[in-house]
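The chain below stands alone and is given in structure tokens; this is the form predicted alone.
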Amino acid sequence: MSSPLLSDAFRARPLNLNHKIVDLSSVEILPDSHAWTFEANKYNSSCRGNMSNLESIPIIDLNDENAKELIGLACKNWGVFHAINHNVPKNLIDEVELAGERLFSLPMHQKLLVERTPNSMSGYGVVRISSFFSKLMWSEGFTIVGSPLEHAAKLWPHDYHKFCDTIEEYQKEMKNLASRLMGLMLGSLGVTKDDVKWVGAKDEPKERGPALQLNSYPPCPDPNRAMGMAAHTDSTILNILHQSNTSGLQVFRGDNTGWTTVQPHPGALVILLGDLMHILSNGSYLNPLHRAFVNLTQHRLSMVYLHGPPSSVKISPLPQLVDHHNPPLYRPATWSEYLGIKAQYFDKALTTIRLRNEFMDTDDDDSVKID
């Protein structure tokens, strides 16, 4: 069953999925479909980026009694950190991984049998994160909003109880981290959850169900000219991300640092912040631009946990960080029509809805920043 929220929002930006779903895993020569001109893009400009720089993503230990302090600066310099002692049990992330190997490693009659429409969110397919793409990503995924059993049932007519659970309990554990991280992030700007009431809600809204996506990267005959996940922010609050052991994704900063690959470390979760963040910390925290390359010899999965908030809520710069010296930096909006703006619009989204006042610098383009 599909988020309300979501699946009102896809419908109003369905993505063109007029092409034949290519079986990667059995492709010795890159299509044309896939091959990608980097030129195109500047930050797209080589798809390995600068795999030789030694700066390191934060690991920040939520057990730590200075963990909101470090939080803060990590969500300020970076937008994207290693969380460890997140309370996420080992064995269930390795029974996501498990599951998800399986799911990716059926024949694709079966896979099709899930694939998903153009104007819903879930199911499975190739990775459109925009339709400003013209070429495809070399992966493919996905995705779960809310109950899997609908899709498990037809993947596995007979056996789909042990992929239902594992999915679920997966699901409420990454509702409860988002909870944690948020109180932690909001914690860190000054600003307490009973601040921000639909946060502390107890009760997850029915509209906002919560979403899974998982990203199967196979081994590439061309990786240098193949993209696994282009380069992008994130439409959410924050994303909370497990990687396998295989290297893929990274992540820009503007200043002259350039792309930094975030390895993978042991009993790490990977917090990715999103527009939504940037938006509600009035432009202080950052939404790191990311992408993911392949492999020549290696696969890759990813499982992303996409939390945002509630179908009801118009997200604005928290009136906390707002005053006569630091004005609002954006007009208010809901999730779904942000989503909305994202798919018109794209990297020029959050620009869209940028307020203009007599404070600001008036030759400020938002040039400086990624957003």
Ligand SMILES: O=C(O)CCC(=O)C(=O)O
The other form holds:
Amino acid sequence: MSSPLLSDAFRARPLNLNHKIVDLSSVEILPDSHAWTFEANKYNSSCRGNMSNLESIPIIDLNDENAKELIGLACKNWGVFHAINHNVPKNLIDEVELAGERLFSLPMHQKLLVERTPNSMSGYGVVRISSFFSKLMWSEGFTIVGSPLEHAAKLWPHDYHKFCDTIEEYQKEMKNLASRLMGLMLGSLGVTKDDVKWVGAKDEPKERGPALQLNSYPPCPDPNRAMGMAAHTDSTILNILHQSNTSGLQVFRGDNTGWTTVQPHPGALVILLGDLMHILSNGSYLNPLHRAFVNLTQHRLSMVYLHGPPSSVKISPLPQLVDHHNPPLYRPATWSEYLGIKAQYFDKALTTIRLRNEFMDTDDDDSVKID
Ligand SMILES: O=C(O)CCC(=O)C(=O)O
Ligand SMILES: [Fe+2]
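Could you please show the structure of the form predicted together with this ligand, as a counterpart to the form predicted alone just displayed?
Entire complex below, previous chain first.
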């Protein structure tokens, strides 16, 4: 039997948006459709509300001899870090950024030639999680799954090779980096890549291939009342994010600390752990809630490589991390199944697959208590 495609998850749960895509570059006054009311609630405070939190995410040199341990600490305490010495050529990053800028600056009628359909993952459109919110986000996105050829040929019928070559080269670099990071993260959990058969498995067919998300945040006439991308966790193992020189990404650090802004760090890539890494680590590695804000004058672009497991693999807590004292916290699910659950339950998705361990140890003796 063939394994499920990632896009199946989307086909099963079409994106039902009643809003038309708005050309944000021509809007002078924030429309009601994009005006968010921020409650004093922890997840939904104004993006600008907590700028006094000056903590910054860890910066990890991947060539450091202690990289594995440092990554382990960052994953436990933050679920996000800056990676330097990642070996991805700067000129390639710059080229992808230019390719993204070229795409988003096309006139709207051209971008709509590759509009994401309600039941597909790839193409141009609003953020997919928009269906969970009554207000629209101040951003536009373009998702590439596998080869960008089909869409690029529609956008630039006579001149699509350069775009495709650049994107494919970047996907290759991202795949290598993700594999290196997986080795370090598994190592920090006391597991080797060889223990986990699917890590480093052969390429999957193109349609299940690497996914890249380009996000564009145009300048906004009223940034304090707008939201670039609403708070969410990523439904992947890990994401590798590059943000242009403009800040916007924030991670949630818990009730007492609130939101921390991830200031762009020259030459660094942001590594964000997703829900599937939280599951693999049996809850010990964080999958941080994050969001993006916008600003009055600067355009911001982010490029996010989405790293997930092969589609046929059922993800569950790594057996090496599970024992009588540490029962598995989540039931197994493939990436595609999990995306389907996320598309239905959004921020309750993990709770939905959480196992209710009836017998929990209270302390080190062998007594058990019924939950
Ligand atoms: O633009 C950003 O910094 C955040 C993007 C993001 O979280 C996503 O695409 O999942
Ligand atoms: Fe995200």
